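Only one chain is given next, in structure tokens, and it is the form predicted alone.
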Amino acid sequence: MIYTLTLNPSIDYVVHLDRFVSGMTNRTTDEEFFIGGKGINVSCILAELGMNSTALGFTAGFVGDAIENGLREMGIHADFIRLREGISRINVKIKAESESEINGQGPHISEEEFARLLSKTDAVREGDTIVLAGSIPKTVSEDAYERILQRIEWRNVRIVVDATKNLLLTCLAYRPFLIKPNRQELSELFGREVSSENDIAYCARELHKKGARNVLVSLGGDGAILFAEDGNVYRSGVVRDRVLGTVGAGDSMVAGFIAGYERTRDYAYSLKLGAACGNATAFSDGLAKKEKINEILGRL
């Protein structure tokens, strides 16, 4: 089984406006509703791959309703703790002349909540593929994804760290079977620009070193590198095509991936269909459906 991970999920209200005016009344021309969070992205890429996963973390409100039903609805199993107080959040992006967000801070989770979500990690079997996923709410301790780790260590479980900084340094001494930073992060992470391959390199090696198996590297409109625990170095082809939007793009690399090595156990196979994946991600309204990835995947 594959499980994902999303502490402070949301729903992100997409609306187009002609022109926003601060001040006044904006009528919009279109709206959008999707379903956010890095995890739950990656869950809802491998349901258009076919792969089944569960979704886990913190809901609460009627926004969390909204949230467990259409998952469901997509047919994502979802197996959140539901908050007594507070709503999940709302995150408002508007669409005009440029792009602009308004995004909220989530619900309260107590230590006892965030107990309950480390029990439900005892689910977790050898063999299963764990993705921990975003920041950490401010209301949950910065050492939130270790304690989920150290529950988890001594199982092989197969896990995946998307997250950034610290957060993403202090999972590596558990040997995360994946990690995906894109250049910037590494940047952040050396605190030097990082911007030649050879540059990349180094820093892969030296995540190789600190516990990283593998480190896929997305470089966004060239492509993507993955440092592989095997010695080889792999690269995705590059494809061409209207960029409308990035958002859940790394996410759906992700997930791509997952999926690829999950069925194959090949590295070359399984960054291909990551990149078709985040390509397909990029060229679509909202995250890709099945059709947009099996197109993008027959152009690499």
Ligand SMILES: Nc1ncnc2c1ncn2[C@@H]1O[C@H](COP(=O)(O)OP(=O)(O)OP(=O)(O)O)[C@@H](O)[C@H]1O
Given for the second form:
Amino acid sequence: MIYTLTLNPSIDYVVHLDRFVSGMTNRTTDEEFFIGGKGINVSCILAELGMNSTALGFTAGFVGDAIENGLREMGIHADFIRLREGISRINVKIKAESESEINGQGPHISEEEFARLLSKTDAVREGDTIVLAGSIPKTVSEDAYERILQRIEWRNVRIVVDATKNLLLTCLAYRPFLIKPNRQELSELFGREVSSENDIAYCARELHKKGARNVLVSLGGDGAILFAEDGNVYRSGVVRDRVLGTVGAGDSMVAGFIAGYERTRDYAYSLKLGAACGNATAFSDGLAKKEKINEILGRL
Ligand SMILES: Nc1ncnc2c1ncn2[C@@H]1O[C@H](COP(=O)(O)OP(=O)(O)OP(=O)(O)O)[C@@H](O)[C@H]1O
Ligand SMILES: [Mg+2]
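In place of the form predicted alone, output the structure of the form predicted together with this ligand.
Below: every chain and molecule of the assembly, starting with the one above.
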């Protein structure tokens, strides 16, 4: 089973307006609702690829109901801890002449509720994959990922971490199967501008030494490079098409890579499927659908 963790999921309410005037009543020209969160994005793309996953995390109130029902409709096994108090977030994205976002904080998560999540991870077995993606919300203790990894450490689980800065570094000791920094995240990790391929390769070697097994560096419109555990370096380009939005392209790439590896154990194919999903999301409004992924896979 593939498990994804989304500590602070949301409903993203995207409103389109011709013009947004602060301090006035504005009327939308179009509205959309998406279920948001990096772990959930991974689950959604896995579902498009025909792969089951279990989405873990915390939900609360009526927004929490909407998140769980929406995921179930997509065929994703939603196994969230229901919080006793509060309401899961609704993040507002305003798309007018410019784009603005208002993101909520999310409900408070008590230590006892976090302990319930830890118990849930006892279901994770040898050969399973767990994806820890995104930052830790203020309402959860900073060492949340470490506590989860400590709990499953001895079980030979494939750990995937898509996080930034110190949070990623602290996870490396648990020998994650995959990390996927982008160029900016790599620069933040090493405290300097990382751009040349030689420099990227140096950074990947350092991350291997610290414990990462496969380092997938995504370079947005320039593709991606996989520094694999087998010592080989694999490269992937992009196809040219109209970019509609790159939010979630990285999460899509993570999902495609995991699905590819699950099916074939072949790094070149895993990277290719990852790239197809990343590209397809960049060329889609929201996350990619399976038709788009298959089309891009044929063009890569
Ligand atoms: N403009 C683009 N054109 C084509 N493919 C793209 C583009 N941007 C991203 N991709 C695809 O998606 C992959 C991941 O993108 P990127 O490096 O932007 O991830 P990211 O910054 O982690 O994104 P996020 O965290 O928002 O999900 C790229 O390696 C590429 O395959
Ligand atoms: Mg990312």
